[in-house]
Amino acid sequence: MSSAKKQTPLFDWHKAHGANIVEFGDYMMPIWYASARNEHLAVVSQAGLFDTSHMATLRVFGKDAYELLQWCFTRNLDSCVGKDNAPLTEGKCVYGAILNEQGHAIDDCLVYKIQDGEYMVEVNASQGGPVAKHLAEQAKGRDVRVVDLTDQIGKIDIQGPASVKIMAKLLKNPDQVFDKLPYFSAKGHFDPASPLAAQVQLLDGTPMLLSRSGYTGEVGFELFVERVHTVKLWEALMAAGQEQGLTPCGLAARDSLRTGAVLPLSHQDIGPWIFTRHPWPFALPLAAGSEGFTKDFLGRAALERATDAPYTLTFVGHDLRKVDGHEAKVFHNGQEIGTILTCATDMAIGRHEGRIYSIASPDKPEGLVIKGLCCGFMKVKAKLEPGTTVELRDAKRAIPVVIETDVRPDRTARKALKSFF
């Protein structure tokens, strides 16, 4: 049996432009081009471009599509949008997870409502098959189909404050596209046969699904097109973004940016253990002001029984030094209390008098030199309050870090699009 790894449509472009290629999730992907540090900083201050065609897209459609997702997905589709807890309506998307009966995360994902009876589920690399199989098993007896579009869709993420102006150069009717497009909403369709395809098109008429979302904490878009259009779209974006400093980015910057935005990596920060007591309670259907769930869902009973589950906590260090997350342990008052899940360096942040600032913070102290801070997630036996100092140890070093509720401040993801013009 061949062990050859898959390639996205952009693989040849990455190689031709000097990318360092690594194996990731069954694909050969760029980890960085010239500098992961500079790529990270570009997204926070300007814009970065990511090849995300390794991720998997599922279409879930039929009379019982809503019923299936309401059972298998952790968010309550009746009350999951915005501060008003509105239902998931057409053109909205929501983050959550798909659990098994043991309450373990099969994967995290975004669920989009395209229209009544049609949803799109975006899952992680190599998870299209497993998640599609799981949904199909749960769909027995229901009028619903699950179609795995793995390797049939081209997906590109453009992220950062300049991404809005760059996209405006490429779209037909950008004002119309950006109108009433809040965070976690989408317009258009990648299928030219869809009646929604006319909503969002490139200047040459190529249709796309444009989602105002991403994995960096910064303003930006996830773009879905037919696979044949992937390279054309990427090159058009690079050309349009030249003046704004658009930078191609690899997986290393993607990892450090998502960590600074307090976002988990599937099968590293969440996975085959109980999906509770973590920094992402918004991914569960919790009632406001209580720990009770607002709906029944697969895995609920296991979560309710998990009274001795470990805690996943966020930490930030005092400089950019990291530990090896594969072997590092967590110590508190000299006692080993847990392990590291993620340890990365957010190059865009620094500390001053105990407070964390970003290079984008409007109130950062004059003269503050920001060199980056290590940050990440740990899994420990007992809950520790924010402000608690613990020590991370691997074979090479021991570093003090602080339990925090957030990492990179002044992120732009939720800001109004009009503020970027």
The other form holds:
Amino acid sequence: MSSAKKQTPLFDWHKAHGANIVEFGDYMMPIWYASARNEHLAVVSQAGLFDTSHMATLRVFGKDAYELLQWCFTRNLDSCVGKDNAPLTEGKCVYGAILNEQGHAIDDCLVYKIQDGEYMVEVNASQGGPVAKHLAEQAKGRDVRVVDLTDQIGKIDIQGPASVKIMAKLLKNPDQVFDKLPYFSAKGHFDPASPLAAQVQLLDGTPMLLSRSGYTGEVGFELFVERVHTVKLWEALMAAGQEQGLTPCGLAARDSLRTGAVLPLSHQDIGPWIFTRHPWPFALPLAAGSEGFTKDFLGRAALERATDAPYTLTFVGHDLRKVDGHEAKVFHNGQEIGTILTCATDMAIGRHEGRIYSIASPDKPEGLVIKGLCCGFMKVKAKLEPGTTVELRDAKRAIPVVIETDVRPDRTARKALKSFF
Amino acid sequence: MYPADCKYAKNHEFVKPLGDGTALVGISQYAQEALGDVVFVQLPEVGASFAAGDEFGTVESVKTVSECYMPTAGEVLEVNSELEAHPEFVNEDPYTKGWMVKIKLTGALNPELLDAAAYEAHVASEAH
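Form predicted alone already given; the form predicted in complex with its partner chain follows:
First the chain shown before, then all remaining chains and molecules of the complex.
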């Protein structure tokens, strides 16, 4: 049944450490080790380690690489970095989507500028092939090449407030690496032949690309190394993180953490429908304070034409009970108004007097017992204001949930690195 | 993994007869492992009567919400109220701390239930 599935370099480690393995995309991946709940909590309060080698990495390079990405990617590379909308310069990365002509999301991704004429595009598991094909089709005579590096690279994410300290133990020059490294920036390179490779090295000299990013809402790093170094890096991180409670995490914790951080799962929360009216307007090249776009791009015309698009909204429940996201429907005032895209439980949050607190909230009331809250995304016909209560119904239960603009408060992703020492 | 003093249903509930016409009912070690972290257990009212195969509760894990079916006919004498605060008991020790309901057996045990060895073989065949 699983013979055709791929394994990451860490598959044997996962098996040897009790991981429950599931098929995900083309891969056999850990869904959890001993406890998805503890893994989720570890990332919010300490640190967790994720094997993300199943994600696909594309190299997009050539004189016209910028032009191709400016056409195919939903962020304006001239004005997408930080509050000031600065251009994407070397060492910066930016989150957005790749749309087709119908304005549907083919995938979401991070685009890194390595240097002029050289970009790295990180897409989802199994999407390397389709996205590379799409980019090559759109290149149409431009001087640009797209190469899928996925099978040559190992990727590990370390996420959570203790990840900064743990990472510092393993780097040759942590002070220099962490200096001027804001959220969504990167240093170093996994290719020893790159002039950037000297920027970030393990103590034994192994070069890596270290990106201050992740998909959990918590502070941390995405680490790219040559595939042969993957297990060594993982084991070094586990050893260095023992003191800080570093916990290996599977896909279940990754899913509940990203839901709590209001981040979409591609092909579930975004996908083959119009990429508009969702909680991620920052992923579009919108002019400040306006609905207008700041550049032309593939899918733009379809987005502008779409006047009857459904609304994707974020919701949070009152306790940890979920509904079956595949079959549940959304009801408002007794009328069916839509479907569920994601329904997960963020184990690190609870409600108290109408407010959501996290286990990491500095001002959480004394004695508040946090057991988790059901949360996720719904696709509905009507725009509902935050604070509106709707009902999610599946065959087993009906649960009231509230439309919200945020889920897990007091996330650490954007905090200054020095505050973690 | 599968204590010999229990009988098992093919859909992974156990019944542990206590020798006085009563029995404990819960889910097996295999079931709790497959579900992952149990975060919520919904149990019936004391006094409710069930036939073998009736749904008597639900177990919610991080992964899914699953129904629990009564492995043999009985009337609920007691529910494990500890599970309200500690649903993780189902993971930690499904046969002792993690039992779900205590029933008064109605008639003989369901003859379709498996003994530990047969259940282990059933689990092994399902895993492939």
